[in-house]
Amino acid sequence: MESSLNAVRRAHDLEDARDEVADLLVIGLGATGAGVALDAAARGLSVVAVDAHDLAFGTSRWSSKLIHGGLRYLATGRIGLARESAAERDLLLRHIAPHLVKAQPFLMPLTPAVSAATARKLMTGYRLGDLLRAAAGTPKKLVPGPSRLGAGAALDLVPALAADGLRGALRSYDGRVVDDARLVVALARTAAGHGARVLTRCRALGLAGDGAEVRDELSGETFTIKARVVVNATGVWAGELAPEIALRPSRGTHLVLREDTLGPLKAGLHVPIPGETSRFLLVLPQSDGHVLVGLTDEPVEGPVPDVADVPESDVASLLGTLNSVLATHVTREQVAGAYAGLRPLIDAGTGRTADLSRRHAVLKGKDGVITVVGGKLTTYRRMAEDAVDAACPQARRSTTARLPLVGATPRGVRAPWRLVERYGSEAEDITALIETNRALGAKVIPGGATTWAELVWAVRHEGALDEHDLLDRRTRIGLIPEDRLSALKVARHVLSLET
């Protein structure tokens, strides 16, 4: 299929990229970079997109998995950003990736720590968020409006809540993506389907207005990729290639809990963070049974690492806030995994990172290189459109607002629901692999959901080149170190058979 990414296509595209002059060279293949590649390719431009590591290697895979409707931005008076976020959420829900993006219910428990006045203020905020939904044209059946529940109804949805003193809960809805890394893979593959050359394991060593010096991290060979314009979409690492870019990274940490830790969850949670007026801890149940608990917002000083460490202070802080609303406390030993992502916040000179704007910026350097930074996962498409508009002002208008990603038409698909929500219409192809070879229906780890067939599919069509790609990004088995270790043998065996 035209959108397939694999080792063979990489070799061909790498050879062609060395011999041609592309209209646009994109550096970075997170959500923004992959979005830029898709936006440009869909306009008919020739595109080469490279990343030093893999698709979704950096910040994009470490998100809260939320597709925000703009409520938090309303609380801080950023009306334009709130509207933009609600509009982009609508496009993802209805047109771009309806298989990957759905509405998620959340409860805000009305504990003794939440006064009646605070509850009224929060409900007013939720209702304003619902007005944003309506203004964006999102049907209420996709994102229902807020409501107040009694204590009994709240405990039915989240039995783990402490019943003592519970007055009920405020229920609201927001968007969520089943897997942020899979969204990036879908973006990159859709770009490839429109002719973009998507090259992982290609590190940009230096940028110029007409191209970049690149090293193939697999062979060690260094060469030049020529282009009429270059877009730096490396996120929190943007300043390494464009030193004039000033960023203030912040660390967002999440905990990963196993399914039985909190018991059945029919809704996520918003838990007020002590001392904050518009920030909440999030409890987000995942379709694989795991539960994410996050997130922190701590400044990061010094060199930016490829993968951020999780300090114990973050773990303790998150557990403290979570346990403030639970009947039985979660202990440190029950935390099965943890991860941290680094936000590429634009340096405003003063203030906490938690208070810095999440608005994106498109900046042109003296050498002509376009850098796009800031923003949120929700608004990747708008960031990409703005970047291509700046880089190629003579190109035709963007078409990505109504452009479905690979797999985005899952209606009528006959396959297990778990596969449909991750692969959309391609779930039938994975099911066909299992029907052809029953051995591929085996689970990668005991008690897990991921099958051997999904690993095979990732190697053949999703550009996975090694076990890290398979376990840490195409699937998320690697979020729990114990599970990752258990799956390594299978992942390596599949790679030996497919490469």
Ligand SMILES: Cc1cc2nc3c(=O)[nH]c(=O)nc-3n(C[C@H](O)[C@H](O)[C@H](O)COP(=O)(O)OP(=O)(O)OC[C@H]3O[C@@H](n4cnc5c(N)ncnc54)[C@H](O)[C@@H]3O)c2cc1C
The other form holds:
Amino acid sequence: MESSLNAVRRAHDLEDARDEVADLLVIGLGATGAGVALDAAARGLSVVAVDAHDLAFGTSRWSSKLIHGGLRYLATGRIGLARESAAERDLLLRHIAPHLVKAQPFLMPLTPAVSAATARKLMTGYRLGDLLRAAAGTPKKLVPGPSRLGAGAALDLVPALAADGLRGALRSYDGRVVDDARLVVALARTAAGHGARVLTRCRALGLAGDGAEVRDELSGETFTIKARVVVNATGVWAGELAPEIALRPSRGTHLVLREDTLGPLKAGLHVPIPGETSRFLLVLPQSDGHVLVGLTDEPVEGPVPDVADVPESDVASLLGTLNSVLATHVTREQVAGAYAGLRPLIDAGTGRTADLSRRHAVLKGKDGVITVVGGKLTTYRRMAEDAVDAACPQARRSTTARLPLVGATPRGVRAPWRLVERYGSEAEDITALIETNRALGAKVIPGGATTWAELVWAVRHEGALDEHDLLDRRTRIGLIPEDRLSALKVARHVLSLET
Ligand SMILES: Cc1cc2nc3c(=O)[nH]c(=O)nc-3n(C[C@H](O)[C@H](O)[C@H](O)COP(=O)(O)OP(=O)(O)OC[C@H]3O[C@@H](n4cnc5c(N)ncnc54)[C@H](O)[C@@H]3O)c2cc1C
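Go ahead and give the structure of the form predicted in complex with this ligand, now that the form predicted on its own is out.
Every component of the complex follows; first up is the chain already shown.
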């Protein structure tokens, strides 16, 4: 398969990348860098893309997994950004990744803390969000409009809500990606399918206008990769390679709850945060049964860590807001996992990080290196297009708006729904693995949904090189430390069989 990534392809591509001069070298394989690799490769450019760790190692795997329709930007009057977000959501839902991106219903519970005037204001906002949907051309059947529900209907959808004083709820819809890390894997593989050399475990040590000094983190060897232009897409780490870039990282924490903690959830929740006017706590049911609860927005000082720690104060503040709308409080002991991501916000000099611009920037350094930073997961494609336009003004126009990612034609696929959501049309290949070897149908952890076959697939086709790639990015078993521990043995066993 041309889009397959694995250790053998990595070795070949690494060798070739050292001998050639690529049209474009992109550093960083989060959503932005993988998007740049795809945009450039699909324009017919020769591309090398490197990441110090793995696909989706950085912020891209720590998101809320929302594909925003732009409503949040309207609240602050950023109409251009709102329209851009709605347009990108439409492309993802309808053309680029219909298997990975779906509509998600949310309830805003009308508790005594939400006045009638506030409820009216919120409903007006949701209606404006619906206008953005219509302007982007997204059919209502894909993303339904908002509605007001009575208390009974709200409790039917989310029985965990406190019924006392509940006047009902406002229901709205937004986009959601099944797994942010899988979106990045699909982008990288689609780029590879267009000829990009996708190299994980290759750290850029220094950039120049015509290439980068790179260290193979597996062999320790250092060498130069030459390119006509270099794009720095290292997110929150961008300033380490381009010192003129000033970022103010902001920590966003999510809690991970097991399926039974809140009981059945047929919708997510928007919960007002006390003292804030346009920020809400999000309760995000995931298709694997976990529920994410997020998110904080706290400035972080000092060197940027590989993986951010979650302070207890974040856990306490998220639990406090969550419990304000629940019949039975969630305790600290019921929090099965927690993770934090760092937003790569561009330093505007003053103000709180929550107020800093979420728009992306494409900046050209004195050495000619292009840095693309800021923005959102939702707008990765637009960021990538802008970066390649700036890096290669002579190249032909971007084609990614209508370019389906690997697996994006799932119609008629005969496989369990859970696999179709994650693998699209390739779900049939996973079931075929199980049909030829029944042992691969076994679950990686007791009571879990992930099969051995998915780990085998990840090694053979998705570039997973070790157990961390398997458990933390190709699957998300690692989100709950207890589950991660019980899956380690199987992950290591699969790797020993496959490598
Ligand atoms: C908590 C949180 C929630 C969010 N939720 C949403 C959401 O719901 N919807 C949405 O649209 N957006 C969301 N965002 C924003 C979105 O996640 C980010 O804007 C986006 O993922 C950034 O992607 P990126 O590719 O630019 O950076 P990253 O994903 O961080 O990728 C950078 C990559 O560069 C690599 N790298 C770093 N240094 C080097 C080097 N020297 N050499 C080689 N590689 C290197 C890293 O390993 C990493 O893989 C959220 C952000 C946070 C923090």
